[in-house]
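What follows is one chain in structure tokens, specifically the form predicted on its own.
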Amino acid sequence: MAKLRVGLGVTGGIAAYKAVEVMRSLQKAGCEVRVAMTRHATEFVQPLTFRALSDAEVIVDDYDPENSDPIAHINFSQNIDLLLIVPATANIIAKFANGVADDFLTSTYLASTAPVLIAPAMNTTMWEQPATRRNIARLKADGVKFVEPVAGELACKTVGTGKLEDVENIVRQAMWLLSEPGAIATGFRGGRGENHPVGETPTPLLRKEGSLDDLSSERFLITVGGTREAIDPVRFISNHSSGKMGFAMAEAAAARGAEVTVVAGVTAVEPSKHINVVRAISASEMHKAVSERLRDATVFVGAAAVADYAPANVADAKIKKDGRETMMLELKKTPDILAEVAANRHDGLIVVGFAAETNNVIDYARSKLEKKKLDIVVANDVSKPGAGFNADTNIISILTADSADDFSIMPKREAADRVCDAIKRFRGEHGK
């Protein structure tokens, strides 16, 4: 069986050296991988690098007099069955979208008829930019894929999406729109029709789980972060949650093509501008603002961590502590928004639970998902390290009724991706 030809594009960003660990990569999954990279590209990372693991010219301008061929655009675009950006900068994103051929990496973006998939990296406010997202969903139009990137700490010391998506998860979703039928054989490009043979209809890009676009026919509405519940206008009971797995649910469900609405409580970390965010503080606002939203919803994730109790008396002013060595509180309970939103669930509603836990957490997490009647509860103990409160990974155990599946250690969003390949495969296995 030949081997499946990637076509590598690298441009000129910090995270140029990850290119490194996707080609090699790729090539342990049995492709046959050429590079091409831009010039700004070649001041993070030598070509030489690219060139002793391929064993294959790289090529940075096809107009060297030491190019070999005079017309490389041409033949590298024609010979690959997948162009693969990583990382994608905002620059050659807009010369992508607006046709602009002034170098050999946008010359074969154009001569191309192979799958394009972009992995972008960039400051977030360069990622969150009118014109940015302009220019994405004009590609995205044209049928070119997006590993969008991730929240994280970037190159400029800032906190923010715009980190390039993990090496794992970019290879994955390359290796999954290699495999679909009809991308190989056509070079369809989704929305490019014009890459079939005349008289034939192109072969769409198939949706299965882990594809780019697999959950475009569900309605996420995501519960976010902690709760604050009012002692008095100064002090309040809360939690440590920082609301990051919730938002890489959310980050991971967009990606993925799902309508997305997260209602968040406080958190510790901003999500993306294209993520439609509602604000709820107690758990009483986020029990309203859940209540009004369910009905359209087909997927219901509760990944806050609400409080359970709530002052039953919240003082009009600051309660000062002279003479008082003890305060007593009285404590009522609040509402049980996921097991709510499972009883009431309405035809097709597909529930996930979050069971963060210290002990015991597959007997605690089963008790959960048996006694709210869910559908998928994600558990996990958040005293082991790196999978606690404001940690950037985790080490999830997904458990549905009649399976249990544990992963290591992992990123957040890879985590999430899991999460939302269990959902698929529950809505493909029980018909809801």
Ligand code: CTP
The other form holds:
Amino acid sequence: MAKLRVGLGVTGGIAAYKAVEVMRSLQKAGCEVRVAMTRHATEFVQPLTFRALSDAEVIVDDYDPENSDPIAHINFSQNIDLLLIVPATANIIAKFANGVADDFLTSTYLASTAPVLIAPAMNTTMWEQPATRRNIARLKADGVKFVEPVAGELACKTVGTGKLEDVENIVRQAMWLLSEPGAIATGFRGGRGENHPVGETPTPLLRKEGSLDDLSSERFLITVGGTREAIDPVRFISNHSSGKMGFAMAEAAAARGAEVTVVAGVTAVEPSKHINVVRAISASEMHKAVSERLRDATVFVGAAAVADYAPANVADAKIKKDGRETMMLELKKTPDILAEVAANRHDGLIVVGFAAETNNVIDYARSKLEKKKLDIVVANDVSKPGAGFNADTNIISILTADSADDFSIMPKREAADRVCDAIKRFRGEHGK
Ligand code: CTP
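Given the form predicted on its own above, I would also like to look at the protein as it appears in the form predicted in complex with this ligand.
Once more the chain from above appears, this time first in line as the rest of the complex follows.
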């Protein structure tokens, strides 16, 4: 059987070193990888690194006199089944979008009809620039696919969207494109590499789960972050929720084609601009925002850390000490949004809850599943290192009425994909 051939384009960003891991994973999955770098990329990673690990020449510039093939961009471009760019700078995206062909990689893009998958990584402001948005929209219209960057701490020490997606997710999406010729809308970018020897057509490698649009028929409504319950005009009760896991859920579902609405309380991070976010700061505001939007949803995910109790009376003016040594604050129960959604669910709504515990994690999570009548509960032990509120990683177990899957530590975005897998499976088993 012929190997699937990936042309891996590496451009000049700090995440260029991650392209090495992408190459290794693709090779392990049975692909033949040929690497092309821009000149700027070579300032971050040496071509020799790729050469040593791929055992093939790495092309930097078509016109380099050292290059044995004078029309390498033509030969390279027509002998690949996928052109994958990791990481993609705003500059390469702009050049591709405008048909500029002033180096090897841009000429390859123009000379190829193979599917193209781009994994951008850049500073948040560059990612959100109208010029970058325009270029991406134009490329999408041309049939190019994107593995959107995620939120996190960037090389410039700011926090925001622009971080390269996890290597595993990039590879998964690349493999999916390689495995399903129909995955890309028919048209110019639907072509596969034409030059496989006769009788050696590569066979699909992956099933569709986790693909670019396997949740495209779902509409997610997700609660995210912590709530803030007012005591008086200047004080409140809240918790340590950062919103990272909830936003990771939103981004994972959106990347897999779902329509996503987030109802967010207080969060330490921002989601990517493309996710529709409604702000609702207190438990009762969140309850109202969810009730108003639930009808349209096919999946509800309660990822917010909603306060269970709020002050029974909110003082109109700042409460004064007035010489008191102690003070009583009367609290009253807030509406349990998740339980209410599950109890009044419309046909076909899948309800997913989170259980953050510090002991007897699985037992408590299972009792939440039963008591709140949930379809899926995602449990985690928040006392474990790497699984707390502000961490970028999580250690989850996913429970349904008849299954329990434990996962080891992984980035929250990847954990979110495992939850999406469970939702997809649940839909497959229960229909509607
Ligand atoms: N939840 C909610 N509305 C609330 C409280 C919780 O929607 N008023 C949701 C959370 O978004 C999460 C799940 O319920 O999905 C957490 O369950 P819960 O039993 O409230 O957890 P804890 O607050 O940790 O409860 P307990 O203290 O009883 O363990």
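Definition used throughout: the rigid core is the maximal C-alpha set that superposes within 1.5 Å between two forms. Positions refer to the first chain, counted from 1. Model, not experiment: these values are computed from the prediction.
- Once both forms are fitted on their core, a CA shift of 2 Å or more is seen for A141 between the two forms.
- Once you line up the core between the two forms, the Cα of T267 stays within less than 2 Å of where it was.
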